[in-house]
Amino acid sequence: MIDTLGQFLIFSTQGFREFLSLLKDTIVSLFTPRFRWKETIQQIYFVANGSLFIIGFCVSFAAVVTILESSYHMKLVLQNDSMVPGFASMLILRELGAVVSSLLLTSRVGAGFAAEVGSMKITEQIDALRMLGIDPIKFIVVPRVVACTVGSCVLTIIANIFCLFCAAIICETYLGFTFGMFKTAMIRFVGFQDLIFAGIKGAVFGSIIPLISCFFGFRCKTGAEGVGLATTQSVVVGSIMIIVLDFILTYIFSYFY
């Protein structure tokens, strides 16, 4: 057992500084010229056409969801439920609408990513590239770092001006709250800052998407399984980086509210 620990952590250890090497690459290939502009146009298409409906559809039931579990449990602890658009306003711009879009840009993005890279990898299109004299991180990482991150933030705020649109209207049909009294509740609880956070949410957390699965591609073990594997893990890892992120920078936020 004690074996076993300590090829963990020596696994981790390197795998963490190999992470660092690939961000510190990324961040001086992004500064260097002959941008690869098309494929980054591509990507972004790929990342915010192709996830748009799904994040809308599922933070549109997340929010009825929020209001409706916020509305019953007000009225059984205070016996009112009128300060219920305002908190739901404020857990959707800060938390809601930036999280849930990122987890699930994610599964979809990120394991398409993984898939992409480590096949690559495992048929040495990679390795090809090098020979050719091309850096496989300007070529491949950096458009969709750069995609990833605009798209993010962009399908955030919309994610989280569509959250609070289907909160209003399930306020207004099953709670009686008209839309004015919505408005009025939700200024006094949030304001545009709350957006511009969450803004920025988005993009930190789509830029570390692209990195991470980009980073197990190119760990990626020889066969089918191999990609399997580097796509699972991409996952999982990228969704706890998601939500140490959001950890770190609502902490950072607060100081600002």
Second form
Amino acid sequence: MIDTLGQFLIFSTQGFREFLSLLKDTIVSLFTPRFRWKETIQQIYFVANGSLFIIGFCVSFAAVVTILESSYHMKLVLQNDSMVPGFASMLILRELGAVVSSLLLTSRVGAGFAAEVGSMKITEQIDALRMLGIDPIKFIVVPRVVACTVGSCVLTIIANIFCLFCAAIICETYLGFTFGMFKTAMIRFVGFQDLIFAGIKGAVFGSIIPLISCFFGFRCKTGAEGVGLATTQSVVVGSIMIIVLDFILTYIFSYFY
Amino acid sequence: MKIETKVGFLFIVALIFIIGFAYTLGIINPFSNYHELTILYNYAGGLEKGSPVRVMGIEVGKVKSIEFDPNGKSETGEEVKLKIKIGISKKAWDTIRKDSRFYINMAGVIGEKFLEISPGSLEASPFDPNATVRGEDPPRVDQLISQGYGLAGKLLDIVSKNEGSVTGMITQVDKLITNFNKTLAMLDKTSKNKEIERLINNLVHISDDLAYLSTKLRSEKSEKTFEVLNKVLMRIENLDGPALRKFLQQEGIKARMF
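Go ahead and give the structure of the form predicted together with its partner chain, now that the form predicted alone is out.
Then the entire complex follows, led off by the chain already shown.
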């Protein structure tokens, strides 16, 4: 048991060191010419445009659940649900929009990146790139990190506003609050900085997704099983990292409210 | 459509959403429709930047800024250290006059603070934009509670020092109330007695008769009668016994007098 624990610790430490090394190389490559604009825009299209429908669909249901649940609990505790639009708006902007979007991106984009890089690794395409004198980090990781950071930021903003819009519709349909009442209550609780912080959260979550996916892709073992494992690990670790980073960012942003 | 165009569209949509959100929150307002007014207070009672401003209960603007001014003074020379700048919709601007009052009020389940403006009278002139006016400081609940505690302490002190007197006083008051209740019960019983009812009816008749008589006595005829009687009495007053007898004999009245 002690052997297993020791192996786990060594593996984790080594893995963490490799991840930090990947992060450092990515940051350095980000600021060294030439930047692959075309590849980056293609990746943004894959990340943002490709995920727009799924994220919009999911956040609209998240808005419905948020409104109905907050209404139920407020009626239970306060015998009054007049604060539902305000509280729901705050919850959507501060947490729901960014976290739901990023978790969906992890499962869609992160898994895709891990599988793509893993396949390149096992088919020795990455070694071929190195032989050709092309830095695989600059060639593969940097465009994906930039695309995912920018795409996730944009998607988070769109998801937040769309989610608020859906919440307003649900409030009008089920709870009888007009759009004006929703807006008034929302303004009482929500500030413009909430949307900015949501965008920052989206960008941070977006930057971590391709890093983790590429990290597991580079460590992919041979065979279809290796690719599957890398994909699973990237999604699991990515989701965990999003939750942890959400806590850290929320804690930091709490000083600015 | 090219991929670059589609990505560009997405970015434009995000930018429109951001601008729309900022416009909804009132952060950017290119079609500004507000006049500003500075209100001076010494205590803001929890009012915040962005709190609503209402006239007759309708939201017409927002608190734009709250500034501390340690050397601030009102037009009357009073020291006022808080400057609250508010934006008021041009639609509502004319209803706010120089005799309007500016209260800090509270509403909603969570006690949201807002600035309530009472509409002024038509005789008073409207404010000029960017004018400065003294607001009504809200009552300080903390001070009220503190004073309440002080009062309660004094009352307890008085009661504990004069415990015997207070107990005696309460007993006396209790007896007084008991007796008063008994008296009321007796009066109630008495008012239902038939003899008393008859007595009251008779009293009513007597008072009616007296009223009739007093009305008659106030008539012109009665006044003349009184005058004649007065004259007769004046004449009689100076007469002695034999003279009076003679007077009555002259008048043909036979009476046994004196």
